[in-house]
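Only one chain is shown below, in C-alpha cells, and it's the form predicted on its own.
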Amino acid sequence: MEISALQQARYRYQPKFPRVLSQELTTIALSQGAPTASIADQADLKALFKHTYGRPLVQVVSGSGEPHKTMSRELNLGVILSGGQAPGGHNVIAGLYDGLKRGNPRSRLYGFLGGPSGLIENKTWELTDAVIDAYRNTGGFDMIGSGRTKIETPEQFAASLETAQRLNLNAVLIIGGDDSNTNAALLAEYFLDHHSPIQVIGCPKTIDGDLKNEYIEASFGFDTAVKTYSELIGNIERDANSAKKYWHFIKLMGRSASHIALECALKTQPNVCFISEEVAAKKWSLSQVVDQICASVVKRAANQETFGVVLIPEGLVEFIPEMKQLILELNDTIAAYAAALTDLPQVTDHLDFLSTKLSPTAQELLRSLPPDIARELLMDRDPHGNVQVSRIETEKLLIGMVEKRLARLRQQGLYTGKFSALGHFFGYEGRAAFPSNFDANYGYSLGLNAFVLIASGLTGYISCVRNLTAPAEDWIPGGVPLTMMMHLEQRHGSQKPVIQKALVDLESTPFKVFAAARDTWACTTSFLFPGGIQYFGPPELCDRPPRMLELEHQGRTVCDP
C-alpha cells in the first residue's frame, strides 16, 4: 500500500514514556494509597459494585526485594476501541502490545472488531508485529474499528463473558470515554460476580476533553484535535484579516462540554467565543447571545474592520435555557402527535399545528428562528423522535439572527457597517489526524501502563498517567478505581451509575485567562496563528501539552495516591 512521506517518517518516531516504565518490568511494583469513595451516592454505588468499590489509588514505582514475576506471565489480552475516533488510539494498543511482549513473547493480544459488539459477538483479530507496526503513530481507529454499542442487557454481559472465556483471556482493555469506561466498570463487576478472574481495565479517550478530574489530567486525542482545529481557525483569521470583508462563524465539536472551544480560543484569540457552561450559569437568552456578537460587529465596524471570527460550541443551544425548554417541549409534543404531523407535508403546516400545543414562550421562539433552523427542529429527528441537537446548524442560526438584529440597528442609526457572514463546522477534521507528539507519547504511555496494571492483577481501574506538563520521562503512571469517578444519574427512567462528565470550570485559571482577554479581542484584531502540528524540532515546539493543561498546572502540585 502506498503511504505518504509523513506516514513513513511517523513510523520511525519512538514515543517517549515515563522513566519508571522503561526499566525491567520485573523490577517495578505498585504503591497503594488509602481506600477510595465515589464522588457522590456512596452507599448506593457501594451496593451496586460490591466487588470493586472502594479500591485504592495505585502508582507505578521502582520495586524492591524479590522480582515481580507476574510481569513475565504468559497472558492473553483483548482490546476494544469504543466510541468516536481520537488521535493516539493506535498508540495505546501499541503500548499495550509492546508491554505484553516485553513481559513474555508468547503472550497474545486480540483486537475486538467494531467496538464492544466485537466482544459480544466474538469478532476478533489477533494482533501481530506486522499489524501493530503498520499503525504506530497514525490516527484513526481503522486497525480494529470502533463502535457505540453499550453492553447493558443480561444477554450482552453473558455473551461477553462467554467470548472472553472461549479466548482464554486474562483481561480486556476498553479504550473509550465516560460511557465506555462506565461499561468497563460494570463488566469488571459482572465478571467477579460470576466468579471469573478475567480483569477489565479502562483507558481515557475523547477529543471533547470531558473525561478528566484530579487524577485523570487529560484524555488522549484532545491535544491533536484542538491543534488541528486551531490551525484551521488561524488560517481563517489570517484570510479574514487579508480580505477584510467576512465574519466567520465556526462551530466546534463539544456537545456536553466546551473544552474544545476554550482551548481553541486560547490558541487563536477570536473576536467572540461562547462557553456553553457560562451561558447556562448566567441564564443567557438567545437574544443576549446575539447581542454579544452584534456588539463586537458594531464596534469593529466603527474601526473600519468589517470582519471577524466567532467560535461556537456544538452544544450551545442546549445550554440556552429557552432553547433547551423549546427542544424539550418539541420532543414531548411531536411524540404525542406523531400521527397527526405525518399527514402535514409542509413545515409551515407543522408550525400552525404546534401553535396551539406549545407554551406561548416556546411558540414565539420557534417562530422567531430562521426557517431552515425551524425545519431542522421539526423534521430532523433521531429514531426515538427527539431533536438531533448535534445536527442543528447553530452557526447558521446565529448568522440569521445577527443579520436581523443589525438591520434593526441600522434603521435606528446605530450601525453603518457591512455584514457578510460564512458558516463552518469543524468536527471530523480533527478526530483521526496523525497524533501530535504529546498524544503519541501519552497514548503509548497509557497502553504500556495498562499492561502493568493487568499484569499486577488489577481490575475495575482506569489507566492513569499524571504530571503531563513535565517531560514524558517524568510522567507518573498509575491507576484510578473507576467507581471513584461515578455518581448516579437519571437515564431512561431509572438511576444509572455513570462516570461524571467534566464541564468547563468557570473558576478555573484557563477560563479566567480567557475571560480577562475577550473584551479586548472583541474590539481589536488580536488573532494568533498557531499553524500546523509540528512533529519535528525542539520539544518546546513539538511536545507542548494543551494550553489549558499548562494553565491548570500553574501553582498546582501533583497529588499522590
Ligand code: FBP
Second form
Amino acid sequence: MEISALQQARYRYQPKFPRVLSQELTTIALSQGAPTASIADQADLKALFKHTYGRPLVQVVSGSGEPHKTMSRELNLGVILSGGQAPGGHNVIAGLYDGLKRGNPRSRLYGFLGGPSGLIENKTWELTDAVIDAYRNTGGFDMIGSGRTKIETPEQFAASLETAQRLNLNAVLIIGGDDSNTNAALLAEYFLDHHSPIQVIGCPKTIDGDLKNEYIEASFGFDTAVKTYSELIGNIERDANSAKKYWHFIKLMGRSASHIALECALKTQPNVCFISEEVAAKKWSLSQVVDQICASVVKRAANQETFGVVLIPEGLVEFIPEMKQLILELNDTIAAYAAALTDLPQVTDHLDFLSTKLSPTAQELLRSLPPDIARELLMDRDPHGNVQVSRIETEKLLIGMVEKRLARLRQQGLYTGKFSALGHFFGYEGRAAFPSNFDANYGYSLGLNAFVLIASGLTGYISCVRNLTAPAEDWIPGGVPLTMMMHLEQRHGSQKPVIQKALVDLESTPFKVFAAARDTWACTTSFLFPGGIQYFGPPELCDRPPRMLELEHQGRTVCDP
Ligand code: FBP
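Please give the other form, namely the form predicted together with the ligand, since only the form predicted on its own has been shown so far.
Let us now look at the entire complex, which starts with that chain.
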C-alpha cells in the first residue's frame, strides 16, 4: 500500500508522555485518595454498583521499597474502540501495547473488531508489533474499527463475559465517550457480580469535549478536531473577505455541548457564534436566535460588508426551549410507540401518528417546521437514546429564517443590503485527521497509563492524565472511579445510571473571554486565520493544547487526589 510522505514522517514521531511512566515499570506505584461518591443520586448508584461504588482516586507515583511484581505479570488484554472516531485512538492502543510488552514480552493484546459488538460476538484480532507500527500516530479507528452497540441486555452481558473468559483475558480497555464509559462501569460491575476477576478500564475519547470534569481535563481527539475545523473556518473567512459576497453558515459537530463551537470561535473570531448552553440559560426562542444573526447582517451591510461567518453548534436545536420540549416529547413518544411506528411506511404517516400523541404546543411547532427538518427530528435515535443531531440541518433552517426576516426588514425600509448565504457542516472532516502532537502524546499517555491501572489490579476506573497545559513530561497520570462521574438520567423513557455530560460552563473563563469580544466581532471584520495543524517545528507552534484548556488553567495548580 502506498504511504503518504506525512504518514511516513509521523511513523517516526515519538510521543511524549509523563516522566513517571518512563521509569522502570516495576518501580512505580499507585497512591490512593479517600473513598469517593457519585456526583448525585448516591444511594441509588451505591445500590446499582455494589462492588465498584465509592473506590478512591489514584495517582501513579514513583514507588519505593519492594519492586511491584504485578507490573511484570504475563497478561492477556482486550481493547475496544467505541463510538465516533477521534484522533489519537490508535496511539491509546499503541501506549497500552508498549506498556504491556515492557511489563512482559509474552503478554498479548487482542483488538475487538467493530466496537463493543466485537466483544459480544467474539470477533478479535491479535495486535502484534507489525499491526501497531502500521498505525502509530495515525488518525481514524481503522486498526480495529468502532461501533455504537450498547451492551445492555442480560444476554449481551453474558456473551461479553463468555468471550472474555474464552480468550482468558485479564482485562478489557474500553476507549469511548460518556455512554461507552458508562458501559465500561456496568461491565466492570457485572464481571465482579459474576465472580469473575476480569477487570474493565475506560479511556476518555471524543472530539465533542463533553467528557470532562475536575479530574478529566479533556478527552483526546478534541484538540485535533477543533484545529482541523478552525483551519477550514479561517480559510472560509479569508475567502469571504476576498469575494465579499457570501454569508457562510457553518454547523459544527459536537452533539449537545458547544465546546467545539466555543474553541473554534476563540481561534477564528467569526461574526456570530451561538453557544447552546447560553441559548438555554437565557431561554432564547428560535426567533431571537434569528434576530441576532440579522442584527449582525444589517450592521455589516451598513458598512458595505455584505459577507460574514456564523458558527452554529450541532446541538443548538436541542437547547432552544420550544425545540427542546418538542424533542423530549418525541423521544418519549418514539420509545413508547416503537412497535406501532415500525408498521407505518411513510415519514408523513409517522408525523401524523406522533402529532396526535404530543402536547398542542409541540404539535403546532412540529407542523410549522420545514418538512425536511421535521423529518430529521423523527429519525432513529442512536442506541443510547440520543437524537442524531448531526443529521439535523440547522444551518439550512437558520438561512431560510434569516432570508425571510431580512425580506421583511427590507419591506420596512430597515435594510438595503444583499444577502446570499451558503451552508456548511464540518464534522467528519476532523474526526480522523492525523492527531496533533497534543492528541498523539495524550492518547499514548492514556494508553500507557491504562496498562499501569490494569497491572495494578484496578477495575471500574477511567484512565486519567492531568496537568495538560504543562509539557507532557510533567503530566500527572492516575485513575478516577467511573461511578464518581455518574448520576441518574431519563433515557428511553426510564431512569438510567449514566456519566454526566459536561456542557459549556457560562461562568468559565473561556466563555467570558468569548462573550467580551463577540459584539466587536459581530459588526467588524476581526477574523483570525489559524492555518493548518503543524506537526514539526517549535513546541509553541506544534504542541499547544486547546485554547480553552489554557484559559481554564490560568493561575491554577493541580492537587493530589
Ligand atoms: P461520540 O464521541 O460521543 O461517539 O460522538 C462523536 C460524534 O462525532 C458527534 O459529534 C456526532 O454527533 C456523532 O458522533 C455522529 O455520529 P455518527 O458517527 O454515528 O454519524
